[in-house]
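Here's a solo chain for you in C-alpha cells, the form predicted on its own.
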Amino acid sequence: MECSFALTGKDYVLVAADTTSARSIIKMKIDEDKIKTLSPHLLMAYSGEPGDTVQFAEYIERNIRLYHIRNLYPLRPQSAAAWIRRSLAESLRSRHPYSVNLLVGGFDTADQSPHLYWIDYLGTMATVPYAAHGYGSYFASSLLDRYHNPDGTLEEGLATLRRAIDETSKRLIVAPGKYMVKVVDKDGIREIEL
C-alpha cells in the first residue's frame, strides 16, 4: 500500500514517501527511506514490488554517479528522467523487467528551475507541476490539482502536501501512517518534518 508524492513551486520540488515495507498483510519495517538522492540536486522516489525497487534505484544511482565522475559535471534533471525512463523501458523488453514506478524531481541549476518527472513501470515519462503514485493517488490527485500553486512558497507547498496526506489518512484504510518528505532547491536536497 505505497504512496508517494511530489509538487514543484517557484524554485523548488517537495517529494514524499511513505516509511513502511509491508509484504501481504505483514508490516515488516517502519522507516524505510524510499527516496534515492541521485546527485546533489536530483532525487527519486520509488515504489513497487520490494526487490526491484530496491536492485533498480540503486542502479540509477550508481550510473549518475559514474557519470558525474566521467564527466565531471552532473546530469541535469531533464537528461536524467530521459536515461532513467529509457533504462526502464529496455529492462520491459528484457526477461528481467523491474516493476518499479518513478517520482523523478530535481533543480536544474543552470537555468534556475524546478523539474518534476512521473515515470510508470511501463516506462510512461511525462513531464508535470505535481503527481502521485500507489493508492493515495486516487484521493491526492484531485487535492493536488485544485491546490496547487506553480509559484507558490515552500510553505504553501507544505500545506498542499499535508492536505494530500491527510486525505489518503483518512480514506485509505491501509493508510501508511508515516511519511518522509524531501526537498530540492538552489541549494540541494534536505529532509524537512510536516
Second form
Amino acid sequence: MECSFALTGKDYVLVAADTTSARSIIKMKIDEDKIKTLSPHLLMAYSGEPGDTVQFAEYIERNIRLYHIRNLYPLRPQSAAAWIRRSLAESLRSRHPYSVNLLVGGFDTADQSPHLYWIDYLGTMATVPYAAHGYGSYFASSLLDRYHNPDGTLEEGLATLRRAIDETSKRLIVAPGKYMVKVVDKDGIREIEL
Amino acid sequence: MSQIWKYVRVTPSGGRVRGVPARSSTTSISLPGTPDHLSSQSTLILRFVMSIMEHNGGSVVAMAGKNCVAIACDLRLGAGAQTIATNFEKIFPVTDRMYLGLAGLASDVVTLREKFRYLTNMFLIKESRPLEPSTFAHLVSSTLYERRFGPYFCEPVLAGLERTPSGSYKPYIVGTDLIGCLNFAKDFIVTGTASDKLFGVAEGLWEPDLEPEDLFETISQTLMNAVDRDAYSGWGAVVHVITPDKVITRTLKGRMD
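Show the same protein again, this time as the form predicted in complex with its partner chain rather than the form predicted on its own.
Then the entire complex follows, led off by the chain already shown.
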C-alpha cells in the first residue's frame, strides 16, 4: 500500500514516496515517480485514489509553473502550500472531490529556511517538522517523533528516514518494496539513492 | 457533538438500510435481542460513528471578566486518533480587541479564518471605522447560515471588548453552532471535542468580575483540566487575555500525551 514520508533538517527537506503503482491487489508498475517538482525549490509527494492523484498533481504543477512564468519568480513554499490546500478544500465540496493526500516540502530561498506541510484530501494543512501518509505513518510517526532532529545534517536526516522506511518494511504486511527519495535545499532539487 | 454511538439498521445480507455516513464503522456490536418489528428483515446494530466534527479534535473556551475577556484553545491537530501536529492554533485575531476561536473540522477552520479575514478587511476598507464584536458576531452568524444545508463543520467562539457610547469597554463573548445560531453568554462559552468537560470545569471555577490575572488563571485551569480528560484535545494551549489597552498572549505546556 502507498506510503510517503518527509522530514526537515537544518537547511533541507527530505521527501520519500514508494514507487509502486497498484490496481487492487496487483502491482502494475514498480518504478513510478510519485514526487512532483513544482518549482526549483518545491517538491510534492502525492498519494490516494489512482487517477485523481496524477490529475490533481498535474493541475497543481502547471498552475505553479504558470505563476512562475507570469511573475518571473516562483511562489514561496508557504504561499504554494496555502493555494494547494485551498484547491483541495474547494474540491471537497464539489460534485467530484479529489481524493489526494500530499506532502509539500520546499526551501524558501528568501529567508533560507526549509518548510514542510502535511495536507490531506479534506484540505487539512499542518505545518510540521516531519510527516507521513498511508499505513507507513502508523510506524513512522513514532520513530520520527523519537529520532528527528530539526537541526540535523543531511546524513542524519537520511539515517532517520532509513529507520522509518526499514521499520515499515519490517512490520507492515503490505509494505512497498522500493522508495524514491528526493531532497530540496538551497541548490535545488535532486534525487538521492538510499 | 456527542453522537458517537448510533443505532444502524442492517439487512441479513449485510447491506445498509438506513444511512450511516460513509467512512464510519470501526467497531460494531450486535444487540442481544432484536426488536420484533425488525425481526427477520433487519437487525439493529450499535455502531461507532466518527463524526466529522470530531475528526481533527480540538477545543476552545472563552470567558468574561471585569473589563476584560479571555479566550483559549488547545494545540492538537489529529486525524481520528492519530496526532498529526501539536502546533495547530485555533484562535485568530480579528481586531486589536477581538479574537475568534474556531473548533471543528481543521480544513474549515482555515477556510473560515481566511474568509473572515477577507470580510473584515473589506469592512474596514468600505466603512473606515473599527469593527465591533456585536457587528462581527452577526457577520459570523450570517456567513455560516449562508451554508445552511451544507455547513462548514465549525463552531466559532468570539471574545472581544465592545465599545460603549460613553467610551468605555464592556466584555462581549458569543458562540454559535455550525449553522450560525448565536448564543450570547455573560459567563463563558465552550466548544470542541472537550466541550462537555469544559462545561463542567468552567461551571465550577468561573466567578463574576475576575481581574485579568485571575481570569487568566481560571481559563487556563479550566482548559487544561478539561482537555486532560479528552483524547482528541490537548498537547499544550494558547491563552489570550484581552484588556482595553493590551492583549496578553501566553502559551501553556500541558500533558504531552
